[in-house]
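Next up: a single chain in structure tokens, the form predicted on its own.
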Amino acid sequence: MKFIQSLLRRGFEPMEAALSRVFTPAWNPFYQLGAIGFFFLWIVVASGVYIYIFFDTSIHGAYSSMERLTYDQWYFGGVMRSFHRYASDGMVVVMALHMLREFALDRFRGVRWFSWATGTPVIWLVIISGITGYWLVWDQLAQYIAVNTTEWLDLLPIFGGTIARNFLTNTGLSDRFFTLLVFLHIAVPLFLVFTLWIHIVRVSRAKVNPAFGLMAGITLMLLVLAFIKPALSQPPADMALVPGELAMDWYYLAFFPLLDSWPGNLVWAFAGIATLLLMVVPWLPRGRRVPAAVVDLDNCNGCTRCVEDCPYNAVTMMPRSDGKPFPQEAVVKPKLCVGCGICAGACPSSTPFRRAVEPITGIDLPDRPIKVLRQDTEQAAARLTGPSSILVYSCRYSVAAKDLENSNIAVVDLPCIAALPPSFIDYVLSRKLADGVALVGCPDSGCYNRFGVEWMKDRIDRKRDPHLRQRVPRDRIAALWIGRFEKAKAKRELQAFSQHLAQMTPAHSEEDAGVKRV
């Protein structure tokens, strides 16, 4: 499975990097696939409501009402129909890309199993919504779908082989059946919205709306498609005839040819096994359980910074339990904690400067506490022997920075770049442990832990607490937000940063020149 993930990442990373150059990271569609999916859904719902106003829910009027909407009202009704069709197809595309990208980035294990598992039923609900929508048009494609679907459903014992009988002749269908189809086509998407809410309920600051520029671009793209290639019906259904050539919508109907060539029971088995595999992927194999963060009440004043910064809603504030003169204390939910360390990086008591007492912070990782981070920092700095030395703090989900070590570059590994308290940068530079500090993390807006890069950038820019102190020379800090397979780029940028440090004078190093972005 790791090989498949690595292969997918090698495909995604160049595309994401190229799109970031074209659109900027804030508008990169790969970083907002889930939000784009929601946007497509809102378009489908809005256009569907409009179409329903003019739709005739009868066996004889369904086809003609869609034709009138498409041709007599082409300037708006036809556009709405095309929006409905192409936004539905867009949902399938971004849903597949979103699933593949989360799998490639290994963001489906541990506490993230819930979002993955609840996302699997979404696939079925989207497909069912699309299929029932095609039925309602009642053209030859709808006839083909209806016959194959009902014959497939009749294999289930709960139906007893009765549904397909309705499609033997033109007189076998009634308006009541179409009313039922309309109900299904409305009810299933409503249940889809509810399932999507469950899908994101555990996600902190879930993004359900993409950037405005992306919304505008998607709307314009759909409008252009609506006029260049409008959504049209195929010839009307006729149960006395067998449909010949059909223009298939492969986004929703890709498995229907299997029903023509495979036994129906085999297709049911294939669908069931595929669904089961998707559901159990988070446990194949089971991810290593990382110890949850722990709170030390002697050093917690209830400031809420750990709650604000946790991407997983794993930290909450509760009434004080130790009698200290603070109203609240932080409490960690172990089942939701991924051990990213962002909370420790946010705690104001996370500082390496303590010498009189042991450096213990208000909230910390038991397997990588702040005192160990200070030890690792000092040991890494001791390995630096070359000129223009750089101490690198690297996120383990970014480039393998350990491969970049040499006489003037030493690396300290972190579970997330935001697990580093800004005071450590001050500590390294003020104690002259290295000539410069480089922060290496995931690509902009593509952080493995969602907000790690964003929080770290805001701390360095003094927009978010705890922020970097004013006295720290910013031109001795470099930030590299790059992908796992961009080792060559990392080497180039670190070499350029080293040359920049070599050219600096002691006086220049004390200026507040801003973080060097490389």
Second form
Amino acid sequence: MKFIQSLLRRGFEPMEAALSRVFTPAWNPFYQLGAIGFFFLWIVVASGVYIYIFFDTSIHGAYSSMERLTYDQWYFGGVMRSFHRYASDGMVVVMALHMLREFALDRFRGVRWFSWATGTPVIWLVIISGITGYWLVWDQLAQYIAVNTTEWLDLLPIFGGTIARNFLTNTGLSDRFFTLLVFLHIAVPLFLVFTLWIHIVRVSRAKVNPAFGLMAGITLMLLVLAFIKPALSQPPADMALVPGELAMDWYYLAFFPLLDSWPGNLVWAFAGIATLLLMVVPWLPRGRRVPAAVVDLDNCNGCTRCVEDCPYNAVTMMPRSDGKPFPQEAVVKPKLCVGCGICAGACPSSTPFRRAVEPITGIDLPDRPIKVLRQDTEQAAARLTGPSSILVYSCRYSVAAKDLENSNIAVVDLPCIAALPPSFIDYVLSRKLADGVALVGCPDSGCYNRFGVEWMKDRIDRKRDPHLRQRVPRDRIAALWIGRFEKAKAKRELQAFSQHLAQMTPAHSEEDAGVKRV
Amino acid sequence: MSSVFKYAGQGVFYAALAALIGYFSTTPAYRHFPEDQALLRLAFNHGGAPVTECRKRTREELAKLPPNMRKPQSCPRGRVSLAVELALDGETIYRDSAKPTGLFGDGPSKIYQKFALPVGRHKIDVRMRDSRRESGFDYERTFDLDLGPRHSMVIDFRAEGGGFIILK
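Let's compare: the form predicted on its own is above, so bring in the form predicted in complex with its partner chain.
Every component of the complex follows; first up is the chain already shown.
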């Protein structure tokens, strides 16, 4: 599985890097696949409402009503029909990419199991919505779908082997059954919206709307596609003839040919096992459970910064339980915590400057507390013997910066770049532990922990608490937001930063920076 | 990167996405059924005879029953399986024993079989036994069919209509 993930990442990363250059990271479509999926869904809903106004819900009137809409009203009704079809197809494309990307980035384990597991029924609901939609047009493709679907469903004991009898002859077709299909084509998408809400309910600050520019671009793309290749019906259904060659929508109907070549029960088994496998992926081996963050009440004043920054809603504020004169205290929900350490990076008590007492912070990671981070920082700095030295704080989901260590580059690994309290940058530079500090994190807008890069940039720019102190020379800080496979670029950037540092005057002394030892 | 290249790059992305969506929404075409064949479906629901004859209840048996359930005859719920055969031009191509549906085997047996046949004239013999006898058939019918390319024919069974019929 690790090999497949690595292979997929190698595929995604160059595309994401190219799209970041073309679109800017904030507009990169690959960083908002889920949100684009939602946008496609809203287009499908809006165009579907318009089509429904003109749609004849009887089995004998459906086809002609769609033909009238397509040809008599080509300038709008036909466009709406094309929007309905192509946005539905687009939804499948981005849904597949979204799932593959989350799989490639290993973003389905631990607390993320919930979104993964609830995403699996979403696939079924999208496919069922599409199938019922194609059925309603009542052309030869609809006939093929109707016969094959009902024959397949008839294999289930609950249907009693009678549904396919509705589609034996032209005279046997029933308006009532067709009305049931219309109901299904409305009810299933409604249930889909509800399931999507469950899918994102545990995600804090879930992004459900893509960047405005992307929405405009996608709408324009659909419009052009609607005129170049309008969505059309195939010849009308005729139960006296078996459909021969069909223009298939492979996004929704790809498994139908299986029903032609495999026994229906085998297709049920295949669908069931595939669904089950998808559902259990989060519990497959390699699920290293990281210990959840813990709160130290003696150092927590209930400032809420950890709550604000946690990307997983794993920290909440509760009434104070220790009698200290603060109204609230932070409480961690261990089941929701992924151990990213962003809360520790946000805590104002997370400072390496304490010497008299051991550095203990208000909220911390048991397997990588602040005191260990300070030890790691000092040990890494001790390895720096060359000129223009750089201490690198590197996110473990970005490039393997450890491989770039040499006499003037030393690396400290972090679970996320935002797990670094900004005071550590101040500490390194003011104590002259290195000439410069480089922050290496995931690509901009593509953070493994969703907001790590954004929060860290805001802390350095003094837009988000805890701010990096004003006195820290910004020209001695470099930020590299790059992907896992961009080692050559990382090496290049660090060399350039080293040269930049070499051209500067030696690092500010503590006295220059106004630092006093505590 | 200059803004010209950025917009050009975005255009390439949207064009690629549109091509991906547009192409697989209708192509490649799929051949579901060959032109030189026709489809014959044998599709019907029919309940077989009860597994045993109804039996007259004795006085003692009737006395043991609640007053509202004292029917003079005791009939079994279960039905026999249907024996069904279909022959194409004299050669039997389908033979089955269709069990009754329902938890207690008291529902109708259901037959839904598809046969892809070469285009042309064919003699179809359909036979079905729904009684308790061990051999022979209770219903038999021969159809002379002239099947065109991709024609779809359905053979149904209506007990009240005399047996097998072609559905129009």
